[in-house]
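As a starting point, one isolated chain is supplied in structure tokens, in the form predicted alone.
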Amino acid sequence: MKTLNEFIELFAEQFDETDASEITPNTVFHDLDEYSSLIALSIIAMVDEEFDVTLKGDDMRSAVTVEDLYNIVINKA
């Protein structure tokens, strides 16, 4: 199973215009001037290929920081 730090490091991937060091476990997602739909998406398919886990909307809607995504995806893992 990959790391918080991994998991840092490919969520950050998914984003194109924000700075991967702007990104940490406290990190709010949802605050991100570039978060959208489209990068809920992109994160969905990055879990799913790189986890093997399903995340549903309300995963990604229930999460506020990024470490609470990764504790969400650790647990259906």
Contents of the next structure:
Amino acid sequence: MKTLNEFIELFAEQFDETDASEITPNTVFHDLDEYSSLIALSIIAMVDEEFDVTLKGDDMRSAVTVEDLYNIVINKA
Amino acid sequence: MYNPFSLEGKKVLVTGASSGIGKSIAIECSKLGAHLTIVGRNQERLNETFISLDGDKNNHNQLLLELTDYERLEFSIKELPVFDGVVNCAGIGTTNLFQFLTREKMQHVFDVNFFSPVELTRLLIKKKKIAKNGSVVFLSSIDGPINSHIGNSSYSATKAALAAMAKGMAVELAPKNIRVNYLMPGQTETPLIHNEFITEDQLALDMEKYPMKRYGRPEEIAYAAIYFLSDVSTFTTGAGLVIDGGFTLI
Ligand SMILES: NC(=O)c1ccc[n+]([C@@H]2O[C@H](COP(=O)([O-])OP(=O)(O)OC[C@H]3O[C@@H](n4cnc5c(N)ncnc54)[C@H](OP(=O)(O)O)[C@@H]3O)[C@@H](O)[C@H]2O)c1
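Switch from the form predicted alone to the form predicted together with the partner chain and give that structure.
Let's see the whole complex now, leading with the same chain.
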């Protein structure tokens, strides 16, 4: 299973304008300027590809920080 | 009573009849006197449709079939009667962003949405299971022939391919007096549009983009299928009908 840091790196890759340094475990990702439904879909697809976990739209909504999302992924893996 | 849309005594095959649009098509056709063969995979839900069919149950059949299992498909067809109408409704929705759209994922949606209905119809034609004056209907979509959405490139591609296939088939089958047409629904209230990728809030927002501020109802698609199946449309072939409450106009 991938670590939180590896997750963060993959998470950051889904953004084009947001610098990777802005993505930390505590980042409230919904507040990022670039975050959109399209980015959410990219993250869902990345998690499917890299973790073999299917996130739901509601999972994306309920997670506040990047670490929250990582924990959801880990729990489903 | 005068009813040019009557399907009295017509034998109609409907795939995807265990849910959504296919279920509605089967039920509405039975109310107009058709004798149905309904196909699905989920026994319980297919049986629910069967129970809801109008008319003498002895005139209707149900068949459990995974449509991508081509061997079983070919085998099952031998047992089937000659149909006056075939509605290829089974299909799946997918959400795949282009950069994550692997060949494997694309193959799956093409298998279910494109290759299976085409192969089923091909076998029916080859085995002479579609009557002269018969009518074949495909469920395409506005997505593909007309527009597309984020995450929908592969689904759209299957639906555009179906539309193109229907036109070619229409040309070739015209001498047999078999007509081939396709429906292009917009978003329709069925389990297909409620998936893990989209929240109910997002759906509500999307609905606002429709001039009529709502999605279609399955029976509103069924009535269009009935138009293509009945004798009112005997000079209509290779045609696609948009049923989207005006969505693609704006
Ligand atoms: N809903 C819309 O907004 C919309 C818009 C445009 C076009 N369409 C098209 O309309 C058609 C019907 O959609 P729907 O909304 O009614 O979907 P639905 O409620 O999800 O029903 C899909 C049906 O297809 C069957 N099916 C799926 N994969 C199959 C397979 N491999 N083998 C055999 N049967 C299979 C299902 O059978 P089981 O459930 O028994 O497995 C079910 O009966 C689809 O082709 C869809 O692309 C829908």
